[in-house]
Amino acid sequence: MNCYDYPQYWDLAFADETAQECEFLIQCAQKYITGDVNRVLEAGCGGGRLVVALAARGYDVTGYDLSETAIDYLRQRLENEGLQANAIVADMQSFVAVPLVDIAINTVSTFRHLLNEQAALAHLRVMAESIRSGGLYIIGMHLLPPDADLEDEESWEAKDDSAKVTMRLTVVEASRENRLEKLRFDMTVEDVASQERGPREFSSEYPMRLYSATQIQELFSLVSEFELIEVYDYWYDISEPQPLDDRLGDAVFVLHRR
């Protein structure tokens, strides 16, 4: 069973993470940007934890993924909690929002399932065209240092009221020449409403794209509308902007909007 089938759960296992996404996210706001911000815009944005989070906090959200699953969980939860905001179903290489917004934001290395140059340029070209001048572009990603090992687990537990989910996130393959990773996310869910006796297994594999420091560098000078602006890490403190070098593991740019 996939992963991403299960919104709910996914979402279970990042909901930790969205209290501080969107913080950081009100602080760039106030920092970067000139004017009101009213307008958001989550691509990539699956079960939906930041769009949900966002419009309880007043913002005026649009949310958009490839999945009618999630998009359709997303609309379920919204109407839950009587809560207003897009939710779309859209690929990242050709959405382009109207009217423009204020801040877009894509964390969590969503932005790596474009799986190659062609594609990551037309999602920041339509990005572009999406936000406002003088508005940002907020991307998370993992990047791959040089001396960094190709191989990698990692595992986390996440739980709430109704269920817990177990993680495990495992490389299985990797190649610095082709620029690609294989990831298998292991999921294992115990939920305490469902019907089923006993924990539940999902796992998925995924390719995404790799990108040292220098690589996204040159990427981003790809695109003429937008200028990088800081880079931070994933403890998403405003105060401590990073130097963007091949020390850098876990990265979040703020891309201003010429």
Ligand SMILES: C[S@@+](CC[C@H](N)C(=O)[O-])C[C@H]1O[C@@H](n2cnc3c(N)ncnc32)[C@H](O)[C@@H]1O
Given for the second form:
Amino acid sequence: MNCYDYPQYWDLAFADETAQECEFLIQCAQKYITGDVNRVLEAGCGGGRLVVALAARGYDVTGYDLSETAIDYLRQRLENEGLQANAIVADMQSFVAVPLVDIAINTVSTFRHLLNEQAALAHLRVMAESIRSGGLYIIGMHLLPPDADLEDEESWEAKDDSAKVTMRLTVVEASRENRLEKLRFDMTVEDVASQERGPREFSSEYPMRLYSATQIQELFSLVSEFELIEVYDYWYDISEPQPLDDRLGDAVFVLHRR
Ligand SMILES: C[S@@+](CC[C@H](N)C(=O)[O-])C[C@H]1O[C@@H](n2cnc3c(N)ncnc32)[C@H](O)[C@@H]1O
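Could you present the same protein in the form predicted in complex with this ligand, rather than the form predicted alone shown above?
After this comes the whole thing, all chains and molecules, with the earlier chain placed first.
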């Protein structure tokens, strides 16, 4: 069972973040980009909570994801809401946007699905081909500081009129040597429509690549088309850039396309 194939519940679980992430993208565009910002690209967009929110704000948005189910769901959602956006099944290692975009975003550790340096570099290079000179690539991801506990767990609840989702993330295995962790998502869903059946449980495990502050800096330095210009945390406060050091757990990198 793949939790990413239930985008309606995934999007609900992360719905509280969406407005803040959109606002941050807009503030970054204002702070760092000269000229018009119209075209936005999201890599690994899942069910498209950000694609929908950005399209509703008038941007020309493209979102792509490996999951056909997620992209079908996004297309349907766009149609239902009378919005226009491009929703494409594609791989982060090879997708190149045509025409060039002004700004691109990659949220909630999606980048860590690229499991080795070769894959991560391939992605950064196709993103460099997709973003215009002077544009930005914003990447949000969890870092593992060298002295942090390898085991980690967090959980939260989210609900709307149709469902309540309880999401629990647990690191079930991790190794600093091979730079991989196995992250388990446990999603408990109570649908208003299916209350008689009781809660449903979905669970899946994903391998994710681990990065310390130094390791991500080293990776970015290998792609000369991008310059890391500023770092934030998950508070998304544009007036409070953060130092990139081992105190930072959740990082948002702002890469400038040279
Ligand atoms: C953590 S979810 C994030 C979804 C969305 N960006 C959000 O913020 O809600 C990661 C997404 O990345 C997608 N994904 C994983 N590997 C991918 C790849 N190589 N190419 C494209 N999408 C990928 C998954 O299918 C999943 O939808």
